[in-house]
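Next up: just one chain, as structure tokens, the form predicted alone.
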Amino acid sequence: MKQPISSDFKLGILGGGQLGKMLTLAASNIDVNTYVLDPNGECPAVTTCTGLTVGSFNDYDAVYQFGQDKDVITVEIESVNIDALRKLEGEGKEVYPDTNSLSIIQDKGLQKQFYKDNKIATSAFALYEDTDAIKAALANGTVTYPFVQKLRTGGYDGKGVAVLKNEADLNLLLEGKSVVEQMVDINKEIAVIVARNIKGEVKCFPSVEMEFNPKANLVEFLFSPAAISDAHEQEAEQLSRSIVEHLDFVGLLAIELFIDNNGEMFVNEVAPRPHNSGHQTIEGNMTSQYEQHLRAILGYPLGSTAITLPSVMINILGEEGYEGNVIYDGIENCMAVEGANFHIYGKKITKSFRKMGHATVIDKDLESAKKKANYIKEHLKVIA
């Protein structure tokens, strides 16, 4: 590889959302040149990296045109076209995770196939065709309410996901292959973010606590770290070595976790990238996820993961029935609040519950940091 901190190199990064974003700023804070592909002129990443391709990441002409004279290739989203990058690879460029990886985690229904032949606590599921084999396992006894279907690829942020309580929720049904897994009686919600480096280091940052919004489906509030016992934080982060070193995987993995209501842990699901629930890394953490990112797949030493401050990062999400140019109201009065840091991603429209910035509060107390991450969540709207 060449030295990634020079004129000549190039990093090429498939998506220019919010992640590719954040990534972009981290690595200019080490000269790195950044080079993202993606659909939107407009994208929150067209004004921090240093070149931008219109195209889209699920094309395979655009995708291998784009990594023709990048160095290095890595991904903010894992919906990307496999086939092109798994010739890339075949013609020596370094893809970051590689193509294995993605394969396997683009599809859930892959997934969870790999956590069961690797013996890696998981829920139990089924995997079926579409709507219609869902039907007649439900009919046959196979599948009992209350389930959770989940398309096997193209879902995210909730979307692509489905909870059946009874037989009213039928409609709810998504078409498409699925994984059909039995509703769990979930206790807590917890994440952990791991890098793998390409020489084969581990490190994994604190778990940290998830909070839903219940008409999203999506995080609202992140909590780091998480109020879980010792032997639980040691059992994720064995769960999530395990998964990086089966996968023999380069980068920085998001590892979601259940514990239930009798204290069993298990996989839910991983993304292979920056994640919403690392956020909190840029002020709370002693390395962000996204330095760990690079540090892993430019071959550099793992920074610290260690916590500075006890964190919790809100989602900025569009109120609910807004659609059009944004306007972030009350965010003076909530910029005032001591320790609170603001993310806000250059998203030119709102729509309900679109991801639009994040916050993160740091406070030395995580009550006192929780209350204020509360008072942002009630003063700042945004709407159009």
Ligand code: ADP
The other form holds:
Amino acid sequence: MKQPISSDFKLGILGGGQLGKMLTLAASNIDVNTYVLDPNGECPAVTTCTGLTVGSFNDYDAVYQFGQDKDVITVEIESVNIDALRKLEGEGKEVYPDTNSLSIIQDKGLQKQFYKDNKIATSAFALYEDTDAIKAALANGTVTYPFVQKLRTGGYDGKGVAVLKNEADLNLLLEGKSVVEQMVDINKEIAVIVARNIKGEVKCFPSVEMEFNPKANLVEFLFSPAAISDAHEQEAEQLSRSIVEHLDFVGLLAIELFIDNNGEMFVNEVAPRPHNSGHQTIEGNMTSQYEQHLRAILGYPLGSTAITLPSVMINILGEEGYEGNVIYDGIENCMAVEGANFHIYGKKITKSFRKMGHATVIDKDLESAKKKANYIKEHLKVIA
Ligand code: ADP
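Having seen the form predicted alone, I'd like the form predicted together with adenosine-5'-diphosphate (ADP) now, please.
Now the full complex is given, and it begins with the chain already shown.
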């Protein structure tokens, strides 16, 4: 591979959302040129990348053309045109993560089957073609309440997931090919970000704990480190290592895990890219997840993942009921909070629960960081 630093090397990134933006910022720190493909000419990465191509990362021709003059191609979103990437790979382009891993991860059905085939703990599941097939399975007792239905493709941030507790919830069933999973009696939701580089070196970030917004089914707070036992921490790391090894994965993989009320751990799902559950690494760990991804795919040694200070990450979400030109009401007071670091993604329009930015509070202990993060939640309102 051509020397990526301070040269005419071109890193191509499919997607220019907030994850793409933060990836380009990390690349800029080590003077690596980044070129982004995104359908939106005003996407978050437009101000930070070396060059933006406006086009769809789901479109075969757009991705194939985009890849022609890039040295390495990576993604900040998993819903991309894999056929085009496969063609580029076949022509000798370096694509990380590889298309085999991407195609398994893109489809929640194939993902679950991968865990089962490799004896990686995950909740029991079955695959269904449509809602009629699920209703038939309910009628003959193959599926029983409560259960979770997930569309195999296209879901994100809780969209494409339905939780059915009893017959009264039947109207929540989603149309399309789906996975039906046994409901896990969740005690904690944690995440591990693991990186594997081209040479096969693997490093895990210590696990973090997630707390969800009850209305929007997306992460509101993230705590680093997670309050779990050493045994659970080791188990999470072993599961994460086993997944990247079995996939022969290169890049960053975010692993979402459940710990149930009996202390059993299950893999929920993975994402083949920097992830919401790793934002706090920018200020709270020795190496950020974004730099780690670059190290992994550009052939460098992985950085230390050690926590430097406890941290709480809060997603800055669009206030419910507001849509239009964004206003960050109350941000002055919040920026006065000691140890609070703001990342505003640059989306012009706010919508109910849209991810508009995040803040990471670092502090000497997690309890004081939590108090400060709560202050920010109470005082910062994203309105129009
Ligand atoms: P997404 O890809 O949209 O984030 P997830 O698979 O992570 O979808 O599911 C969203 C949320 O739904 C999870 O964070 C968890 O709270 C809940 N959930 C998902 N699967 C299960 C399950 N098998 N049992 C209980 N809750 C689940």
